[in-house]
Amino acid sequence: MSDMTDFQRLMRARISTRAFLDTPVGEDEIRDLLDTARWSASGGNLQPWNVHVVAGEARQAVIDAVRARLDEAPFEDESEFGAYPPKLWEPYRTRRFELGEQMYDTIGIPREDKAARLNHLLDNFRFFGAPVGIFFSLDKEMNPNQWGHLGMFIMSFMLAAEDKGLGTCAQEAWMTRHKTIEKTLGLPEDQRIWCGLALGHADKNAKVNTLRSERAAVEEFAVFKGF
């Protein structure tokens, strides 16, 4: 571990932070992170990303709007596609299941406590207490290539935040209420929210932030030829 580069340490340090302090993060800090992330790779230099940053009353307005919609239609799904394929197959099904079990074990919620598990899931729609929420969107006419470019931009942003000592959690859960969010933020019709992201200072004393998900070894996903 001692011979690792700073970047390697940064990659291994980043986690999905699910408990934040209420310590504010300034606009200038966020602008600086975006100024770094904008150099992310982009096919054809389209730079298809749009970023919507909310704090204070704007953040609360989104939380309130989504919560009201959840109360009205708790099982509604506004997304055109799910966060995961239906009937997830192996090894992906097991990876997802094991992560969920590890998380609930970490925070001490047993399988039979359905209410507590649901309440934890609903914390997504409160940005896990983070003082800043960020939504990423792109033109709805873009194809899967540009969605991939947006994903690279988001990862660049998260690494830039980690480098500055800030925690992040990319949240696909928000896509299930993207129409409500787009209306609340006043987005034009041609824009589509992909996901949200919680940004702030991680609560180091929260058990959930001790969780580090496992990753498959290189041998499990890479094939080398001609070496």
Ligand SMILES: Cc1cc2nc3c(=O)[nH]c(=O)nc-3n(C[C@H](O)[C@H](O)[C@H](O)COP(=O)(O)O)c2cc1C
The other form holds:
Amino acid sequence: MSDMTDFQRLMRARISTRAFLDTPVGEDEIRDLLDTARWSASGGNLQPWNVHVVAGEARQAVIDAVRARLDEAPFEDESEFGAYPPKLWEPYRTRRFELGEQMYDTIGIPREDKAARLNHLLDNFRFFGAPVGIFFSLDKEMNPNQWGHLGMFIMSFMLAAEDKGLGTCAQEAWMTRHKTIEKTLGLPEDQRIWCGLALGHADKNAKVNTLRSERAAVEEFAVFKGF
Ligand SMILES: Cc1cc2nc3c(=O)[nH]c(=O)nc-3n(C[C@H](O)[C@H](O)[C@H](O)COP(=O)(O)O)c2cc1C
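Just the form predicted alone so far, so send over the form predicted in complex with the ligand.
What follows is the whole complex; the chain from before opens it.
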């Protein structure tokens, strides 16, 4: 690690944080992160991202509204498409499976304990205890390209947060209740929430935050020609 640049270290240090302290994060701090992330690249410089930041009562209102929907209709899915293709193939299937196994291993939930696994998943819907929740939306009419650009913006935001010592977890779990969130936040009809994000100070004592997920080596996904 010692011969790495600060950026290389930052990239490796960021992980998905899934347990937070209740230490608040101020509006100015979040504005500062957004001020950095806005320099993300986007095709045609469209900057298609819209960001909705909730704390305090506004955060609680979203949690309560989604909780109510989950109680009323636990298996409802408000999203127009699944988070993954219906039947994942290799190598993606194994990667996803292994992440799940590593996660439950880390927090000590055995495979048979379906209730505990479900509870862990439901923790998404309280931002894993983070004091700040963020939702990213874009215009419904946007093409897949702009969804990609929004993703790049989210990564920039996560790195900006890491740089300031703050933990994040991007959360597509919220997309299953995006209509409920759009209504609760009073979003205009043309906006479509894709993803949420939990932001706060990581609970360094929480086991779940010790998970360092794996990555395929460069040789597995890159081909070089003409060198
Ligand atoms: C767009 C996006 C959505 C994600 N959604 C969730 C989520 O809903 N819940 C969750 O626990 N993790 C979520 N993750 C975290 C991924 O599981 C995580 O990024 C991946 O396992 C790699 O681990 P790392 O972020 O710790 O490096 C999401 C990540 C991204 C980029």
